[in-house]
Each structure stands twice: as structure tokens, then as C-alpha cells.
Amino acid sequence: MKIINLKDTQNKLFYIGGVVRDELLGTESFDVDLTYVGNAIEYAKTLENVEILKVNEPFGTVRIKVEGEEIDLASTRSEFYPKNGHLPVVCELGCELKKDVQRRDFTINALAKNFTTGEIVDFTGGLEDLKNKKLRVLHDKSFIEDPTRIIRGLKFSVRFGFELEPHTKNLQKNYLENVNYDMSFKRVKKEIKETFNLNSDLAFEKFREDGIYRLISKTPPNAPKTAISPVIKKYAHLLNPQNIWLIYLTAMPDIERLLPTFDREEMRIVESFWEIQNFCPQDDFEIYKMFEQKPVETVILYGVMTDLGTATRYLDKLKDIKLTITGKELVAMGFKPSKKFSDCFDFVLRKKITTPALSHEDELSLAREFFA
């Protein structure tokens, strides 16, 4: 953990959650996020040398700078769900240590360290599962309350190899079964980008086998012509694609839930897919028009779903060759703008895939002889 120079003479300030559990595990975590037993935003006033950037009055929480590092500061508060699937409510603010651990998804993610003394403070038996590696919820109605968290688990098992101990796993499988649909689709859409983000053909077995599916549909994802993650990860380091996460969840047939949550960018990705799944280019030029104004995601998904060969050639071959020769040099070389402009660099570029060594001059020559 990083080092943060603040006083707490009351022993009232911990790391909970995520930091401790990785910590824990010997897992580097950037998280400098602090709870204060009783109201961070009145204790963060009396901290000298500290900078008040952001105060959230609702939810007791404060951010501040110290020493040039930003950091969020929680009051423990209590929260219940006035609505199955949705975002909780604050019912008490400042309560005690124990309350409010007991509002997190699964003991692992309960515990707590002093940030002054350095012990451990765990409710919930959660360095005993962190030691036999299990997943266990703090109630029988988590899943109901929150459903994202079996997403969550789901992570956490293919983050760390941990796995739901038998009550809980029985509490997500009786879930699964009876899905309350009424539910924020944009926390679903969250913790799925969380998840497959990991670039795991395990996060995607498991999302099928175990039925997490469910969540989005009661319709079970097709099994993709080939493995996922080899080739997602062949690709993410050559082209760094932004959506990994989309190539995996389109895969599913129906996330009819989840488009409402989707950006524009995520949209053109999976509309693309959709507009050229059953397509079968017949040559070079036919797959490089095919490709060539989609997201690189889209071609993966591609190769994953339909034809891997003919996405490989376009991302290993094709992609990028390019024209060099422009509208306004065919107007300068006496041809009047029409449409067959467009059919004249569709002829040059036949031949540029034919022969990527074309220079400049090269494609100039065939324009001329398009034209005469």
C-alpha cells in the first residue's frame, strides 16, 4: 500500500475491501481509498497540509490532495435497497466499523486494516475464505439485493482461482433461475466489461456453463468457431483494440437488455458485426472492402463467430494498404468529378492489393488507363 501521510490519532481510519484483500494476497492494488469511522467529510476539515477537492454530503465522502496524491476518504455507512436490482440507499451515516463492512458482496472484500496500527479487522471470517481461496456472500439475499455480484464473483474466481463455496453457490444458482429482470443494466454492463476485459476463454466458459448468461438472456451464448482469447490476445498487442470486452459479449444472440446502456462507438461495433456476419468474400479486394471502414473489434468478432482465416488475412495482409492518390489529382489531370471516380480507385486498388509495391506514380498510371 502507498504510503500517505495523515493523522489519525483515534485509530479511526482503515483500508477496507480491495486493497487489504490484495494486499493479502501479495497483488499490487493502486487503490489510496480510505474509510473513516464516523464523518470523513468534518475529519477530512481537520487535516492540515490537505487540499478539499470534491464533497459528496449524501454519501459522506470527500476527496482530497495530499501531498499530490488524490484520494477519496468514505464516512461507514449502512445502505438498504428500497428496490431489488438497483442502486442502494445510505440509511446511516458514520455508524459503526462492522455495519458497514457488512454491506459488501463477499467476505474477501470485508476486510479491514488500520491504517495507523496496521491490524487486521475481519467480521465476516473473510482471512479463513481468503486461505481456502472461496467466494461466500454476507447474506442469503445478497444476489436478490444485488444481482452484479454474481458477475463480480464470477471475476474474482478467474482473477485470483478462487471459487464459490456450496451455500453460495447454491444462492447463485436458485438466482439464475427465477431472474428478476427489473434491474440497472448499466451496473450489468459494468461488471461484464470488468470481466471480460480479462481476456479469459475461463470468464466466458464460465459465464455459459454456470448460466450467468441469464442475466442478460435466457438465451445461451453460441460457441464461437474458435477460442477467444488466443486471438483477442494476438491482436490486443498489435492494435490495442479499446472493446476487447464487446468481442465476448457479442458473441451472445440476444443483448437486447444491454444496447440501452451502449455509446455510439460501442454500437458501431456491434451493428457492424451484425451487418456482416453472414457475409463470404470471395478474394483480397472483396475482404478489404469488407473490413476496411469497420472497428477492429468487429473483425475479430468476426473471425471468432464466422471465418477466422478470412479475418486474419484482412488484420495480417491487408489492412494496411492504402491509396495514395487523391480526388483532386485526378481532377488535375484533366477528368471531370463523377461517380466513376469511385469505381477508378476501386480498379487501383485491385491492383495495389495484387501488388502492395505500387508507388505513387504506379497508381497514377492506372488511373489514366481506367479512364482512357
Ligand code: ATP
Contents of the next structure:
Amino acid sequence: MKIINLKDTQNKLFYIGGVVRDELLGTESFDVDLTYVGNAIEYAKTLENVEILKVNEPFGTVRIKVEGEEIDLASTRSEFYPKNGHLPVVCELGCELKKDVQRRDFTINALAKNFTTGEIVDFTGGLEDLKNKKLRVLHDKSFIEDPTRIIRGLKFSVRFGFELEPHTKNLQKNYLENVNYDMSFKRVKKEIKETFNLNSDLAFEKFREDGIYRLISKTPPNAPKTAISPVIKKYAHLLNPQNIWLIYLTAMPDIERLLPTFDREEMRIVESFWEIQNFCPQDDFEIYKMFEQKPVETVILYGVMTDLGTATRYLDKLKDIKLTITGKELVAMGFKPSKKFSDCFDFVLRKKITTPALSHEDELSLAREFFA
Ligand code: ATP
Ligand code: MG
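Shown: the form predicted on its own; wanted: the form predicted together with the ligand:
First the chain shown before, then all remaining chains and molecules of the complex.
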């Protein structure tokens, strides 16, 4: 665990959740969460070596910077869900630690570690579940109040090789048979993104086979034509790792409910795929034209969903073929700018695709030939 220099004379500061779990598992943590038994915002203001970056008054949380490290510091709180599937509201800020951990998702994420003494505080049996590799919710309404926990469960089961214990599995099954679609899909998206960005075929298989897909759609996804993760691994250097999840998600037949949460880049990847998914190009020139302006994620999607041979042909052989002649050069050669220019480029491109070694001079003479 990273050494953090904070003063806690009253012994009220604890590491909480994932960071404690990860230390016990011996894996590295993505982020550090601390909780303060009391008002964390007031506490943060008393600290000398701390920069306050962001305050969320209603939730009593504060993001701080200590010796270059950004950390989330929360006040202990209890919560209540006025509307299942949406954000909870705070009942009591600064409550006892024992109450705070009850609002968490799984027992393994409800462990605390005293910041000063290092003592592990386990109110929910998290240590035992960690040992037995089990995911256990803290109460029977857990998934009803916050269905994103189902996807979090999937994420942790894949990341750590854990399993839902039987009662939790049953609660999940019951919820998935009666999903209430009035929920915050923004939160669902965040968890799906983190889960599928792991690039795990197992996560996608469990998503389908355990019925977790029902959180977003009633239509089950087909098994993809090919395992997705090796294709993504092969082309990892070409794509944005933050977009991996979209390749898995778009393999679903119905993602309507998540679309409003997409940003422009995400929308472009998905819409470009829908546009070309049924095209069957006849030759390399058509393959090139089909993919030329498309994001690489779209090409990979086409590969895993429609035709892998065509996608890999483009990515391995055609993608880097580029014409070197320009419109300016055609003008300098005495040709008037017109729609014919793009026909001319296509004419030269066709030749270049079959003979990639064509020189600039060769391209110019082909252009002349075209206009002749
Ligand atoms: P990661 O390693 O992915 O960050 P994490 O368990 O730390 O895993 P965070 O999203 O950072 O996950 O959340 C920190 C803690 O907040 C969790 O360990 C858990 O105690 C609690 N938490 C997060 N999301 C939920 C949720 N949807 N319901 C209940 N508790 C949650
Ligand atoms: Mg975390």
C-alpha cells in the first residue's frame, strides 16, 4: 500500500473498500479510498500538507492531493434509496464506521484498515469471504436498490477469480428475472465499461450466460463468431484501450438503453459499424474504401461480428497504403479541379492497392493516363 502522509491524532481515519481488499489479496490498487469517522471536509481543512481539489458537500466527500497523490476522502455515512436504481441520498453524515460499511456492495469491499494502527476492521465477514473467494452482498435488497452491483460482481469475479456465494447468486437471478428498467444507465455504463475494458472473453460469456445482459436488454446476445479478446490483443497498438468495452457491447443486438450515455466518439464507432455490418466487399479496393474513414474499433467490430478475414486483410495489408499525389499537383499539371479528381485518385488507388510499391512518379503518370 502506498505510504500517505496524513495526520490523524484522533484515530478516526481508515483505508476503506477496494484498497484494503487489494492489499490483502496482494494486488495493486487502482485508487486509494479513505474514510473519516466524522466530517471529512472539515478534517481535510485542518491538514497542512493537503491541497483540496474538489468538495461534494451533500455526500461529505473531498478529493485531496497529498505529496502529488490524489486521494478520495469520504465522511462515514449511511444512505437510503428513495428510488431504486438511482443515486441514494445520505441519511447520516459522520456515522459510526459499522453503519458506513453497510451501504457497500460486497463484504470483501466493506473491509477497513485503521490508518494509524494498521488494524483491519471487519464488520461483515469480509476476511472469511476473501479467503474463500466469495462475493456476498450485505443485504437482500442490495441488487434491487443498486443493480449496477451485479455488473460490479461480474467485474470482481473476472478480475479475482471469485464466485457469487449461493444466496447472492439467487438474489441476482431473481433480480434479473424482474429487471426494473427505471435506473441510472449512466452508472450501468460506467461499470460495463470497466468490466469489458478488462478484455476478457470470460466476462462476456458470463454476461450472456448468467443473464446479466438483461440489465440492458431483453434480447440475449448471440455468441460472437470468434473469440473477441485475441483479436483485440493483436490490434491493441492501434486502438484506444478505453474503447475496448464498445467492441464487446456492440456485439449485443440491443443497446438502445445505453445509447443516450455515449459520447461522440463512442457514437461514431457504433454507428459506423451499423452502417457497414452487412456489406460484402468484392475486392481489396472495396475493402479499403469501406474502412478507410472508419475508426479502427469499427473495423475490429466488423471482424468479430461479420468477417474476420476482411478486417484483418485491411488492418494487416491495406491500412497503410496511401497515395502521395495531391490535388495541388493535379492543378499544377494543368487539370481543372472537378469531381473527376476523386475519380482520378480512385483510379490511381486501385493500381496502388495491387502494387503498393508504386513511386510518386508512377502515381503521377497514372494520373496523366487517367485524364488522357
Ligand atoms: P476498483 O479496484 O475497481 O477501484 P473498488 O472496490 O475500489 O474497485 P470503487 O469504485 O473504487 O471500487 O469504489 C470504492 C468502494 O466504494 C468499493 O470498494 C465499495 O466499498 C464502495 N462502492 C463502490 N460502488 C458501490 C456500489 N455501487 N454500491 C455499494 N458500494 C459501492
Ligand atoms: Mg477503488
